[in-house]
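Only one chain comes next, encoded as structure tokens, the form predicted alone.
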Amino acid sequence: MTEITTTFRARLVDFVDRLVPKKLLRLFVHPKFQEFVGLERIEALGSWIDNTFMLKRRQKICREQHVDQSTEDYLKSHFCANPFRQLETTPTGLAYVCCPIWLPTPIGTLDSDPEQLWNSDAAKRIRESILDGSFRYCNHWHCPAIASRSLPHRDSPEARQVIEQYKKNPARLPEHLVLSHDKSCNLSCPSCRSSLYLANSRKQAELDRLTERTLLPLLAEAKSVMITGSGDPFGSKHFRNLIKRLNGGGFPQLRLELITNGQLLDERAWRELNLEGRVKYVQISIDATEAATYAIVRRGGDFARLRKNLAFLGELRRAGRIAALEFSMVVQALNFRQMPDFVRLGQEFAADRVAFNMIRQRDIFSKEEHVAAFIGDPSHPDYQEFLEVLKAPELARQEAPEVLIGNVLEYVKRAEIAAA
């Protein structure tokens, strides 16, 4: 009887894992459903589903991914420093040593003791997978560094330094943090979410406790912190408060790296948050060069306001008050024709680089929505035109702004292999 029950439970879990999560998550992000049930309950249930089901699916993909000989040889001769230097927080309460899409194995929960979290058994196993050259916890397709073959060589000075430091002091706290635990944002871009999200007062208090209990101790030895990979640092009250705290004098060695849609990063915010002399890098996620397209892909944004703020940031970069400025685009059917113009936009506003990454399947998309947006599919009616756009001379630039194609060409390469 016990054996039958166990088998049934295993089959049930497998059924739920394969069929239920995406449908449920699409229901949970529907605005009317959220209004009916309550955003807090939806957020808690969504985190549970993501941590219980979707996470296991992403890990399974990594375990079962086919590694061709060229990729295997490449990984054995190259190195990634992220698991040795970086900690990333997430809205679901888990911590990672890289982007959870690229490396979907968490090292623990954010409510853990900071030192024990950073040196957990899972963290050690991941680091060993880099040292042995297997990269077995990484998604070799989604990771742009693997897909574009841009990892440093294992014998490079950078890699040797990280390896030697790890051997001498494996318990050393992270040098770099990526804070993505608050989803609050002033926009609701369709490639990211279905509706506007701002943390309420209860959630805000919870985030403030996290700052004192976990974030500040983890930042004790950090040289840089990136805010944010989940929302917008200026659209989040929590992150604005944290930036003020970090710039208040207690972390003189720390430099900020900001990922923002640029709508709220103006001269006033620069002054009020005491950002002068503290910003190492700014990435502006833009996704369009025309106002009409911008209104769709950056829902809630004002293109004229964006250009005004880009002009301000361009002045800061030219004066050396920002060390690096990057513009990014999520490539999709609505904007791929604007890729060459996007490079010119970077030139206009003194960007050091422009980065392109393919739109990916998210749980907020229906199958039809993703098929319509995913220009990397050879069966897409505009795919051949997309290939022609990729031949544009602007996309081959090496000088500023340098063009980073990210994983876009990897999708094209795989499509060609499949067709052959």
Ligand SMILES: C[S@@+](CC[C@H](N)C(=O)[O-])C[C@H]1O[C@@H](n2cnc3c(N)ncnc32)[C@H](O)[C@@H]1O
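Just so it is clear, the model here is predicted, and its values are computed rather than measured. Positions refer to the first chain, counted from 1. Definition used throughout: the rigid core is the maximal C-alpha set that superposes within 1.5 Å between two forms. Compared with the form predicted in complex with the ligand:
- The two forms, fitted on the rigid core, differ between the two forms by 2 Å or more at the CA of residue 72.
- After superposing the rigid core, the Cα of residue 331 is displaced by less than 2 Å between the two forms.
- Once you line up the core between the two forms, the Cα of residue 168 ends up 2 Å or more from where it was.
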Contents of the next structure:
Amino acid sequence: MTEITTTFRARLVDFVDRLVPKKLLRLFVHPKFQEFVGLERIEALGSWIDNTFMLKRRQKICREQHVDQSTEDYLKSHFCANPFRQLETTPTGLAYVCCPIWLPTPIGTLDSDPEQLWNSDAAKRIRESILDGSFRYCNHWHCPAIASRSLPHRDSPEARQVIEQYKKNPARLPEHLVLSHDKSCNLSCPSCRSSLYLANSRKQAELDRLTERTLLPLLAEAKSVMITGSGDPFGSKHFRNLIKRLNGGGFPQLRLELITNGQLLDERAWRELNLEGRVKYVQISIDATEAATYAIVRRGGDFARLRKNLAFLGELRRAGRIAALEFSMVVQALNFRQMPDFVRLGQEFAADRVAFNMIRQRDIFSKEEHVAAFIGDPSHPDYQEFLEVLKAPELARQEAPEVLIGNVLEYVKRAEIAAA
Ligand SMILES: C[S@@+](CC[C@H](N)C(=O)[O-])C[C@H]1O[C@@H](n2cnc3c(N)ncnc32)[C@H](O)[C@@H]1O
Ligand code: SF4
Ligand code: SF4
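Switch from the form predicted alone to the form predicted in complex with the ligand and print that structure.
Then the entire complex follows, led off by the chain already shown.
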């Protein structure tokens, strides 16, 4: 009976997963629908759908992935420290030990006891899968470290140190946290969302309770914390409160890594949030070098204000008051012509790196919207021009800022192989 129920449930999950979620999710993010049903209910339902259906599909892909002999041999002789050192939070209330796209098995929910969460059975199973060399919870295609064969060797000093530490003290708390549990942001970039989202006061209070109950205990032994991959560290009231709390004296060793649109990161925020001496790395996502393009791709942003804040950050970097500064661009049909200029923008404001990443398909896009934006497709009307832009000498420069071309050339390579 249990077996029949399980099979039936698995089939139902599969059926609903294939037919419903993408369309449903697009409906959920439609502003009129949100207004009608109420944002809180939508959020709860969206999280439930993601945690129940989408997640199962991502896990099934991992379970059923074909592992060729060369990958199997590679993984048997290599190691990844992430599941032993890192904890990542998500807006659906789950916690992971790596990026949820690359390793889609959660270790538990954010409302659990912090130590039990970090040492949950799922967390232990994931760590064992790294130690036994199967990496069976990792998506071998999506994980850049596996795909680019850049994991450390199992016998390297780094790997041996992590393994020995784990054997001595398996319960040791994470060294690095990635906090992505609040989507609140001051912008609504079309690549990311269809409308502005700011948590209401009830949600904010709930998130602030999470700080005291879960996040601070989990941060007790951490050396670094990244804020954020979900919303904006300065556009979210919760993240601002958290940063203030972390910089209030209780976490002297902890260093911040900030990923932000940069609109609100000015001298005043720097002072008010007590950021001096606390920040290791700042990534500013910019996506354009011209004000008109910026207004579209970074909807709600003001280019003049951005430039003023970049000048402030450039000064901090030149004075060594932040250890690294990176500018990033999500490459798409609207902005690819500005790629060479983007490198010059990095140079102007003392960035260490400028990084390019191809626009990723998101549930919020219709198929037509993605086709129009995705310049990596050889059938895109501007594809040939895109290939010409990629030959620009600025993109191959050796001196600072370093150019990280990300997955952009990967797409071009794949297209060339497909055409051959
Ligand atoms: C979601 S944002 C959160 C941090 C912050 N608000 C920011 O924009 O930097 C994290 C990163 O995702 C990038 N991003 C947004 N939409 C994307 C898409 N469709 N494909 C690839 N990257 C995307 C942003 O440019 C940013 O660098
Ligand atoms: S998905 Fe990749 S980065 Fe994450 S734990 Fe596995 S090997 Fe490491
Ligand atoms: S600034 Fe970042 S989080 Fe905000 S909408 Fe844009 S990409 Fe998304």
